[in-house]
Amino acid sequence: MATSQTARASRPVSKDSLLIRKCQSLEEMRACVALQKEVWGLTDIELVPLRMFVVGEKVGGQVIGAFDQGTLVGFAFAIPGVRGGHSFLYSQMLAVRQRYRNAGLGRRLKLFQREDALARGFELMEWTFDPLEIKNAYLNLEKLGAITRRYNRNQYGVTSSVLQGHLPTDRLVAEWWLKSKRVETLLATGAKPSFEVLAAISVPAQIYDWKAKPETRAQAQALQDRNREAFLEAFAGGLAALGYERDPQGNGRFLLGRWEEKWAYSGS
């Protein structure tokens, strides 16, 4: 076992070697729990437990794994939800082992989620993401075609996750309208429908360093506070984050415009 793990770790990651499928056993779901802890560094009491993965899959959710020669290296976990009489899938978490990041695996897991959701009659998936995470924002809005028009303050409270940097767990709510023209056009052609940019909210590339170091964490907190108010004001005014830009230095910028409800549905 140790020899095979060492060999796997030393070779380049190949997309062709990665298999994405639904998790099929308790052992595979246990591996999801372990990878969750590895990725976020959470204490045991903050982890989504094995029972939740099992129940989520049995009541219509998703436990989807990415496997490299039988070893779990990423997963996506979703549970069903209902709002206003309409059902949707809520993607609670997506995790990818560090050496497999930046190779498109997160997007592949999301696209597998979409295929499975559509096959079962869902038209909407939602999830939340940290507004300070530049790569996630770019993936969600530019590569998947999600939008966001809701902001949750300190959703989970301050957690032990090293990725959060001991900041409040503010979250944007991503809405992924699976059969909308916006999403279908993007996935088919790589281009989103254009929109008028009416506001922008910036995130500097230095945010990761600011969160990681106690001496600069106040700067990260100040940015989070400033951007929180900007998002809340924009959303209250009827705007939605519809795009995201990254410059060569790694800085990010949310692009906000008008969103019409009719655009969410099939063919619109």
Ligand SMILES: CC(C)(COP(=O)(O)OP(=O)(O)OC[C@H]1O[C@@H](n2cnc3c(N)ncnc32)[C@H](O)[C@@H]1OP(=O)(O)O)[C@@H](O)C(=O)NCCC(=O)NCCS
Second form
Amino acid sequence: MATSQTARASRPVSKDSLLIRKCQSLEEMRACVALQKEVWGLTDIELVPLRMFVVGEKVGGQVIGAFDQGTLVGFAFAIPGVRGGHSFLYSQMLAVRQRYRNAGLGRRLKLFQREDALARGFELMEWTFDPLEIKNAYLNLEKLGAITRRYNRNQYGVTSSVLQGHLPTDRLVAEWWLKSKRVETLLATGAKPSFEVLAAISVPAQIYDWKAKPETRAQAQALQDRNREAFLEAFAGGLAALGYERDPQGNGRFLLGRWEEKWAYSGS
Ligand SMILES: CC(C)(COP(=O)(O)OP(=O)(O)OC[C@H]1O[C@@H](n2cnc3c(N)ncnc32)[C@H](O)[C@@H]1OP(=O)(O)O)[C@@H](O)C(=O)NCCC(=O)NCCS
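I have the form predicted on its own already, so could you send the form predicted together with the named molecule?
Okay, now the whole complex, with that chain kicking things off.
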């Protein structure tokens, strides 16, 4: 076992060897829990437990895995939700093991989620993401075509997540309207429909360092506070984040405008 893991860790990742499919056994779901711990570094009490994966799948959610020769290297977990009388899927977690990142696997897992959701009659998937995570914002808005127009302050309280740097868990809500013109155009052509940029909110690349070190955490906190106010004001004015720019230095910028499509489920 140790030998085959060592061999797997040292060989290059080939996209062709990666298989995406629904998890089919308790062992595969247990591997999701283990990968969750590895990726977020959460304490045991904060982990989504095995029983939640089992139940989530049974009540109409999704437990989708990415496998490299039978070993789980990524997963997406979603549960069903309801708003204003409409069912939708709420994607609670997306994780890819460190050495498999930036090769399109996260996007492939989301696209598999979308196909499965469409086949079962859903038109909306939602999830939340940290507005300070440049990579996630780029993936969600630019590669998947989600939009965001809702901001939740300190959604989970302060957690043990290593990714969070002990900051309040502010979250943007990603809405992925699976059959919208925006998403269909992006997936068919690689480009989203254009929009007029009416505001922008910046996230400097240094945010990852600021969050990681206690001595610079105040800078991360100040940025979170500033951007929170900017999002709340923009969203109150009817704007949505529709695009995301990265520059060569790794800085990110949310681009906000008016979303002309009418997709919405009212209710809380
Ligand atoms: C988020 C996550 C699932 C993405 O998985 P992934 O397989 O690396 O994603 P993909 O390769 O499909 O797409 C990532 C995109 O972001 C880009 N990217 C990578 N680092 C970046 C950065 N620092 N800033 C901006 N974009 C970045 C990649 O280049 C890629 O875009 P490209 O295809 O145009 O090159 C993975 O990073 C992860 O597990 N992170 C930790 C857990 C997490 O934050 N989950 C999401 C919230 S629940």
